[in-house]
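In the form predicted on its own, a lone chain appears below as structure tokens.
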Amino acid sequence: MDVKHFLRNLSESSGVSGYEQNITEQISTACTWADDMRRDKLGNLIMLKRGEGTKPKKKIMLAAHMDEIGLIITKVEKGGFLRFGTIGGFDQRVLLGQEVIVHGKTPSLGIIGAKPPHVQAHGEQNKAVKLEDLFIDLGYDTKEDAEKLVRIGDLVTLKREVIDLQSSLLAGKAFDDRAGVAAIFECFQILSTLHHEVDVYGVATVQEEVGLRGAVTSTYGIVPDLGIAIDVSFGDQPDLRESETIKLGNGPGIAIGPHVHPKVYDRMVKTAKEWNIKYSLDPSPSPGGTDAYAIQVVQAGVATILLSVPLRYMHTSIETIDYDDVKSTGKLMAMFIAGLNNEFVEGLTCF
């Protein structure tokens, strides 16, 4: 399958932290060139692609979540209104006016709603809507006929379908980070082409916007000896520092801080040089909210670096990226793997 048609596709399905089912089918349905595969008891989906070295051959993982930001059904109140929560951290600015699915009994098409700016109290007008005053309206007359499809504890997803930007950007929701799950895709399509000794484990995470909670069981089962997070970083745009961004365009970026290990950071730049691969540097003092932290301080602690796609407008429905980008950072892992042999991987255990 073309890996950008496959991106467009998981982008607009839905699979909401802890409720991936859907997700974990379509890739595993896609992925052709993985070896073998299977589920572990969270959910995560892990594909093995073998290396053709000599036994013990080492272990690399990559992870990147599939799991998306939603909401949850709290309430059907009077004429059908519904009240509802958060699961991961959405700007509750950008939900008004928002077209959704509700994942009831059959999927209803919805809009959230508020009330009109009209009527509001004084100074209200000039504050963000607050989450307990916004409700999603289905069409229904009354609570009895909503309760009829829907139930407290149904999941909402907002409705958006991929657009085409200029160039090769690409607009849409969950890139967070299904962007990176794509990116997998195209090293394992890459390495379907490359000698590679060692063993490849490409991890699609579940449970990462609640707190990477698949990428701690995964690497708990799978003891790699080395670990490549990759996820999404924020992209330049208005507003924002350029210390704090990365250029769309100009590549994944490489995080230096102290969750990455500096003999893979120095073959990772390495690589990238070696092959004209475009790369930001992406410095990260702070790793705590990615995969990588959890691979890195699993068990004994594993030898992990992140890399990460340039994205803009992270957590709302137009989150944009190039896919440029996500090619990139394919190939950069594929050819940073290709390279790798025992001698090299054992020296990790030293500074």
The other form holds:
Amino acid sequence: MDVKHFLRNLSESSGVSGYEQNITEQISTACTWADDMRRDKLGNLIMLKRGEGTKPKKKIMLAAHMDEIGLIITKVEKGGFLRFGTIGGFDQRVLLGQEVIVHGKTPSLGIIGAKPPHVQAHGEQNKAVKLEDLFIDLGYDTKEDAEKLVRIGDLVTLKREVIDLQSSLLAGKAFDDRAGVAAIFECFQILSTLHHEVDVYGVATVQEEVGLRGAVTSTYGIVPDLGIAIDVSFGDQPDLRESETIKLGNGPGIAIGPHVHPKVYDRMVKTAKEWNIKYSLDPSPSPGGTDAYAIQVVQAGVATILLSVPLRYMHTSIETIDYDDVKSTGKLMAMFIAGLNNEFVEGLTCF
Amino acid sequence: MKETIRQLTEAFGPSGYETEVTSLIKTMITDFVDEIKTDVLGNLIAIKKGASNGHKIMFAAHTDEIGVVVTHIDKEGFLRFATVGGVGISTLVGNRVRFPNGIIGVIYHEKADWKDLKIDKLYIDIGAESKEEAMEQVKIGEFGIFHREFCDLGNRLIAKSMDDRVGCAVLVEAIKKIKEPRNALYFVFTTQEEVGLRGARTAAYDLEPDLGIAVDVTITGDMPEARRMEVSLGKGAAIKVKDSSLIVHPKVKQILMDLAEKNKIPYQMEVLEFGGTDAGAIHLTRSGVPSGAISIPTRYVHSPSEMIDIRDVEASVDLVVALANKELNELN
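Switching from the form predicted on its own: structure of the form predicted together with the partner chain?
Following is the full complex, with the preceding chain placed first.
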């Protein structure tokens, strides 16, 4: 399977937090390796690949979120213009001038319009437009016409095709965190050629961008012994300090912080060295922003780690990654899992 | 209905101290339910068993209200206080507070510019002339509520704690109307919503429902120069799409919209960009509960004069009743 192509399609598809159905279908269709697959009540897609160990087998959960940030219609105005709010933390400055898809009765194309520079008040040009002053133009003449297609609460996604940049970089709108989903697929492709004792649950989680919600319920349902969240972290770019970023092309970031179990961390680093997989250390002292944080405290607690694909321009329509990092993230997880035995997993409860 | 709302809104029940409200509700509904109980957090749970093959629906309306708690009594007998739940400074000055024993006080401020007014510049005056006299009437740690009577303006009603006693009133009326429901109904009058959706969390854990529905108030945008919000008084029950605590399950949203259309119940869509409801706690319980919310449009939420429209309340009752009897196989 060409996972890179799969990721390209995923990034171009629409699946705002709470409305991930379309993404779920694509992932479940592409998932040929699972022994069992189910969706939970919140929509998390849970894909199980059984291990070869003796029962009771230990369980490892890989979680990457499939939802993306988006917009939601809050008002249909005179002239058929639409006002909107956000779902998840959009960078408001980059919304102006975007092409969007309004998911009304049928999906339709729109644009986020702006006041021309010629008629802006003095001082207006060097300020970012506030969210409440932005609007979507679908091309309708009247409010009544627009209301035939759109109602309050309908969702809006950005329309953006993935483009190839130099040196195997890709730019697209939803690599946060469908790159993580692709990393799970890369992992399973390698795992299918290896032996592993533990049961592996690959989970495409929902509603991460609005508060790590899918991770809470999916972890409760699985009760894993060990959890790996795969998300994105700030890639190197101008105007960010080196200490705040991890480098594109240098493999996954391995997080260190209160949400990372030290024994899992040590073994992950050891695995990377053993198999010559490049990685960056990714200190995260305030760890609230990823599924790892939610997974850690479900039920009686889960030994957790976070791997991050470096990504530039987070929460814009041009999120940029190096596909080689997705592959090496998948490889690192596969080698880690293949090396797991019951003894190590049991040892995690003795902190 | 108006009398139910009057009684409920005039009752005393800041977060954590809701017993007066839950006891009142209990007397209103005991004859109309199969079973009634409370749990360790004080939630009142009333059950209508329904048909054997129905789904288990949890309806939640919170009984608690915002208020104050006394933190200090000075030597002149003035009380200092902290707030319970989201209380805006601008609603406090000149407002009256009532304590559980009926003692009334007025809130005022030290010398300060209005824009610099913070909670530590405010105090409560209960008319005591000394610390000793004050302490005979009110203790440190005592919870109080805003003292304000119910007022009937015709279609529109004003009261303190419409948030969320009007939601309680909706459930009370629905309980009286529903005869032999298709689904198993768990009406939960929750505690401690205003301080973090706490009662709903434990009740949902215990009940493990198939569907969770919060009945709570939402803000409107139909006042002069109001913040943009496409919900108005008198335009029907509001079906929630999202708030800060919850994105309503798409199927649940659709079920409610279809029911309203089919039964000709007036409704409007609610997109709330901040704030939360009990459904936010319910939907993350155990391995997840599909959840939604029916909201009663309310002006001046979290002030002592919250205004609702009785026609919206009636539409909300109708929607609860319709859902109680709806076959819900699409949730399987």
